[in-house]
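Only one chain is shown below, in structure tokens, and it's the form predicted alone.
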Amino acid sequence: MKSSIADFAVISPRTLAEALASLRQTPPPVPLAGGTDIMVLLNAGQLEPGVYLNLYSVPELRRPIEVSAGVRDAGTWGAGGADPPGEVRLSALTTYADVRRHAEVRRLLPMLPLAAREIGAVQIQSRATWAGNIANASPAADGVPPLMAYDATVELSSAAGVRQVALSEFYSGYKQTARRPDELITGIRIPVPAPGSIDYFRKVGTRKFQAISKVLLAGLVELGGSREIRKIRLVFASVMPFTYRARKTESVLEGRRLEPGAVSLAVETLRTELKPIDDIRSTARYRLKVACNLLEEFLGTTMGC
């Protein structure tokens, strides 16, 4: 039974000073951006009463995309005189759609787009945000994975001030986060990879589209003149309780020639880190075999590279 609209109260502030101020309530209200996550709970009548925090009309927090050039250090990329990496920031408000149509982003990010157009249909990819699918927190995300292994920072702002939280350490199990009440993401800084550095990105579901995440990998690599691995990034969702950076896969991996061996000892090395979820997608037998094999398929296809 759908959850009545009576039960819910709602502040509209104009200006980011205000919502802020809003957050310092007792108890805070809760930050409302597109709204895709918390409709489907008030359809299902499962949305908890209380009051909501309306951001969508607030200027600030709907700047464009940004990408901006990194700062160049002549002993790195002076001497061939490429321009080096630098950084996209997306606005608490940037909506999935707004990634797809921006060509730069398309360029020089290219896991998001590939994540944005998973988020449901057209109409749900045009008023979702990347900040609000981050602060869902739910294991599932489409969104996360691409920008956690991007080394995405997530900009935190309170009426005391800003701070960055690195998205890998955003999480600290399920729906927790780094996140206080007074808080909100007001946007999420993406360093731009280097050049050469090959992505992955895959979602295994019950169907193509339109479907919730059985096991998803995003994937980075860059390497070196001899093929070793100088860094890689391994970001699992629908896997554990929440988006899960496999750093011990990765540190066997760093350093390491990419050869056939690597990449056996890099599966067995998931294999016993990871601890899957079992619940009504999947089972966590399932989930574990798949994960090993995107990733032997991830390292099997930059191998060919």
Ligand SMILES: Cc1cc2nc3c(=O)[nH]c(=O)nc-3n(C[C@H](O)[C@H](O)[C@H](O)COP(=O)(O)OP(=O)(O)OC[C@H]3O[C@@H](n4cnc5c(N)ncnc54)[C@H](O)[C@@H]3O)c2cc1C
Given for the second form:
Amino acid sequence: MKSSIADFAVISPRTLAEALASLRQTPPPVPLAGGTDIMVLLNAGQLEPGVYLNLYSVPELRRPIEVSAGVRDAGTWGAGGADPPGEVRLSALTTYADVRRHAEVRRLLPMLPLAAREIGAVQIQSRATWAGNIANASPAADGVPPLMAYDATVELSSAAGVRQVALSEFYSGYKQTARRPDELITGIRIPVPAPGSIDYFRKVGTRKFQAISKVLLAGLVELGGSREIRKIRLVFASVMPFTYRARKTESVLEGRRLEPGAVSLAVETLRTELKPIDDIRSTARYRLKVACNLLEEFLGTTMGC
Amino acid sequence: MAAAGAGRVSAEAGEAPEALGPGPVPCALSVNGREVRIEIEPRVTLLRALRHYSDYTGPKEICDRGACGGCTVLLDGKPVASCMMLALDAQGRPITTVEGLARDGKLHPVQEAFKTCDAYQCGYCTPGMLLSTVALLKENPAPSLDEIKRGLEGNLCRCAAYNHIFDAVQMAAKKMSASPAK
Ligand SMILES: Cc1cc2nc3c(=O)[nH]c(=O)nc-3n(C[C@H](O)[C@H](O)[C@H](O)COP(=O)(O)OP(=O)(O)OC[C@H]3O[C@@H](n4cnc5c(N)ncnc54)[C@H](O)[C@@H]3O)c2cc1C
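With the form predicted alone in hand, show me what the form predicted together with the ligand looks like.
Zooming out: every chain and molecule, the one shown earlier first.
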């Protein structure tokens, strides 16, 4: 530990109400979940001195993953039998390891375990949380794009109450989020995609594993009976200053039949829509090229399905 | 399936508890089945608490940023980087360090296999490798070579003894499934 911080205090609340009451203090304490972002700064002596709020001590924040029933749709699920799964809820302290071990989540939301296994290694995955990945707001966060592609909602709680914010509305700039300092992310709600939806997840880094993303695409597409694109989500990490949903390219594709013309139109649109960042990990030029290649690969393989 | 009660958070008022620190506070850890009572500043990591505030020098401090696996311990049976968490956070949860693997003077089968296969050179990564292997074999008693590589991907060996290490893991898996542990 090279830490030079002398001034580091911790609040360990026993209940959610205590945690939320603590966040009303000025300045509000900083939430500490798995610590895999915060402790890197602590050990490097770069952490802001102050009071930290230990979330692990709060049982309500450790609730297991919940899968709840959706509305029955006789057309796709048949009349009899059980209700189809409708929503998955992760709690504030759900880790990547929790998701990798959860058979139902693996089946319903296959991009989540794919992202989870590429984040750090097992030692990080046992502690690091999805909510911490969201709140940390790194443009290179690998857990956020698949959640955003699945239309996840962030549940924000404060002493004043609970509100739901679409993850796709959560970021407004580099490290700018919709979370107020008195709020905690208490849950992440993910609607189960329509049956037959096709997903795509690819992380491009310097190495195959244990590398921070240079470009990542999480995509989800719902095709109609005549191969028309009913709904598509294209979410990029590491390309823009925050996790970015390419809405312009999505809207060019929605309603169109998936055929080679649509693919080249989409790639052209994406090329003008993205304004990639240039940083130590990669150049804007490389990122734009690879982002377009990933989109082409996603739509190309989907066409072949 | 019943609705999951998602999103219901009780808004009843709570009192903010006192902050601990920055000065030393008591901390009780359960290491290899023994209770360890120390006084530490809240900023102290689990790794530092083990190495410097008690005598568990098995976990190694190498990168100190969660990337090398030298400080791996098992917390609730799961491998974690002990440099990446506060010691206070580990209270009340069982911690296993490499010192806890041998029983009654007898090496753990994973340790035996590492010895037999000469699965180290300088030995610095070995405690972390052993603990990650124990955790891997508990979850997956017969891993493929690829699964072994995946399971140990968070443990770096700068001597590059990887081939011997992978041999040792396979040998341990065979031995342990032949005579399952209690
Ligand atoms: C070796 C290593 C490798 C890594 N590899 C990757 C990788 O490949 N991809 C990747 O995306 N990330 C990676 N990370 C970063 C990190 O593991 C993730 O961002 C992780 O999801 C953070 O979660 P945490 O619970 O550890 O967050 P913490 O460090 O506890 O917190 C992170 C931030 O979120 C805030 N926060 C946490 N929980 C809440 C909450 N419930 N409500 C409000 N705010 C909250 C904290 O205040 C802090 O600002 C790596 C880290 C390490 C050390």
